[in-house]
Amino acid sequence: MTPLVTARDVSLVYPNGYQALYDVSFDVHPGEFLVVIGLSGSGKSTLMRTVNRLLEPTSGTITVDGVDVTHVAGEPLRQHRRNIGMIFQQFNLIKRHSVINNVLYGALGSMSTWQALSGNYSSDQRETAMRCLEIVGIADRAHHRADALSGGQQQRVAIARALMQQPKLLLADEPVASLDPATSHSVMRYLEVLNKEYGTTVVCNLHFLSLVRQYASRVIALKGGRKVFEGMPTDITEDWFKAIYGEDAVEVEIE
């Protein structure tokens, strides 16, 4: 099978002279649920920025469904983005509008200038921003404002503003770090039947070991900028663990 996405010896240095990337190779495959693991500061938001584009690799190569990314810009860089979908951590919608206008701007890649900012949407797109809604579960709250529900139920509106560009690969940066345990498996869950039931490719950062051996098809770890470790959730020993997390960890199990 062809990877969706390939990776080979990706390396970043930031302007300040920091580097948080070493040569790092992956590859990610059609209907992958593959999961990124590793300590804070060990590289896994950026790695998952590099695939984005949002930051552009020092050195080494990004090829995205057969198209070199690693240094594209202008209307190229807006295509790749389109095709890939976003979910941060801290959600990153706009709190005072609308659910539904929240996930309606996730169509704003493929829009015109002009249509973009004057909220012109279609029939179409706001029935597809509907089912965008029923998928997570929050069509109901379509008209709330963004910041009158709870941090689950926004990380919820966040996967459907994703779903809306149709993406070919979702990206999940820490998506349940700010999250309660039970709310925690909610969003998986999602994440999980996007990925299960709708074919959607999914690449996840998470810090929980529980969770990566519930939901993940196979996992990559990063220490210090550095791939250490790649293979099946099942692999991952207690000495794997500790070389990952160092001598000290202690595996917190989210229930």
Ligand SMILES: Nc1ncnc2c1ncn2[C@@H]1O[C@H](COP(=O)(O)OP(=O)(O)O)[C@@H](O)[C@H]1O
Given for the second form:
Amino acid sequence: MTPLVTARDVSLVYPNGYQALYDVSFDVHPGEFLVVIGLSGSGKSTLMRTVNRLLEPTSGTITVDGVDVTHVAGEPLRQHRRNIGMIFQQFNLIKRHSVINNVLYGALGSMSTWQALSGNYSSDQRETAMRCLEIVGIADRAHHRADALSGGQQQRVAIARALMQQPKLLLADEPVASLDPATSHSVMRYLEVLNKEYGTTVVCNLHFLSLVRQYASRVIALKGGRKVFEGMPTDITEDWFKAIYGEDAVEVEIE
Amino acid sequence: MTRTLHVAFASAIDVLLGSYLGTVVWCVVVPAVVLGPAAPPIMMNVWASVLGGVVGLCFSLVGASIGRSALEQRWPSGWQRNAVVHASWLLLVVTIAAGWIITRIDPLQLFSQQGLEGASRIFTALFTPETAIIGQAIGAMVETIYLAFMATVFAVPFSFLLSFFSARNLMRDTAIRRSVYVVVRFITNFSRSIEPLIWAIVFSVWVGIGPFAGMLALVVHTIASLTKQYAEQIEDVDHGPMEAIEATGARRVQVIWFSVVPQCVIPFLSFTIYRWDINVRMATVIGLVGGGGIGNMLIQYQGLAQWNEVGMIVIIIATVVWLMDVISARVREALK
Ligand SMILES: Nc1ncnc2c1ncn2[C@@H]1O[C@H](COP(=O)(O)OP(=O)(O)O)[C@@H](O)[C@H]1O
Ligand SMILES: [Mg+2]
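Now show the form predicted in complex with the named molecule, given that the preceding structure was the form predicted on its own.
First the chain shown before, then all remaining chains and molecules of the complex.
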């Protein structure tokens, strides 16, 4: 099976000279649920942003669907981003706008500037947006202001916004790190539904190993910007755990 | 290399301070002390400046350098320390003395027979305002308020557009954006540093004396000020939503419109109302130089020495300014 994403020797140096990634290589296979783990500051967010090219790698290559996107710019870059949905730890919704509008913003990439600025969405797009909200179970809140929703609900709106892009790949950057354990599972379950029932490929940064074991189909680990582990969730033994998180780390459960 | 530059810079400061001191002592302090009130207007004297500069350089060379102490933020040691301390005191005392002489400060004038008579005349008049002109004065005040309002209205669209080009966080990623940022910042900073009063003089020659000239003066100043305030607000936005919209493949204009603008509308509105409030005050002053409205009326009665009328006008201005201040503060509070 040809990989959906191929990253080869990806390095990234931030403008201030800090090197956040060192020669990271990995593949993402269609339909898998790949989880990236590592201490905070190990480069997980940076790595994720090189895949949808919010960041441009300093060296190495990123190929998506056979197309080299490492240095694309302009329209091809937007086309590339359009194919990839992304959700964030802080949800990043437009707080003052309605839930349904937030979902519709997922379609901005495929609209002309004028259509978008005048809020001229087609009835097709509106239906799709409602369907996306139904998938994440909050269609009834469509006309509430986004900031009137709870954290878990906001993250589901963010998932719906990503779905609106009909993405080949969904990137989730610590999607449950600001949520309580019960809500975390409900959000993770929606990601699982998308992955298992709708066949969306997912790459997800996570903190808690218990979540990793439950949801990941494969795991890679970063440490200090380098890939130090690649394998099945069950392969993460005590020794690996200490190698990734440091000698003093103790695993905590999230149930 | 940097060491040499550092020393040269410190010496330059000493030379400048020395020549400043020489000039001020010779051209301001000495004539005033020797000739008293008969001293002629200040005339620069090159030789005094040169001599002062040479003395400054000598101090620098023997290590009693004020420039170096300032740059390194510590005193030299030994007798040079005393020299630097005394020279600094001398600079301060001479500057204050020269200021006193140049401003022609004369406390006796405040309490002279003639002075007190003048004061009682004007205060009596101001506190017995001429109510006959109240209708006319309110009319002129209304003109001023509208003038300030129109200036704000015309300035807002320009400021709105320009603010995005002068927000550092939106303009730092390519060389072209950085240069546009520098140019826009320079133009707005420059026009802001020219007082509206000066703009009013320019426009009263250009379009003739009257409210239109006053409004144009305020427009220029308001564009520059609001652009800066708006831009600072833009620099403060949460970047998360920007990143999220960018990740959908949206164009730049869309990203800004859907992620930056929603975070800014309320603060922008608040700044704009406050600007209108400030503009009413400025419009009053601008009227004095031919910008129309209540200021214009004030300067006319002042020219005729009709102090009761002036008193009426001052009361109206003070009331309106105070009211606008209270109301705009309330509205801005409600917008939070
Ligand atoms: N814009 C930036 N400029 C410079 N350094 C950055 C920037 N963003 C992140 N970093 C640094 O890069 C490293 C990796 O950050 P990140 O990818 O956010 O890690 P993680 O998501 O694993 O916590 C950190 O040390 C962080 O301080
Ligand atoms: Mg992170």
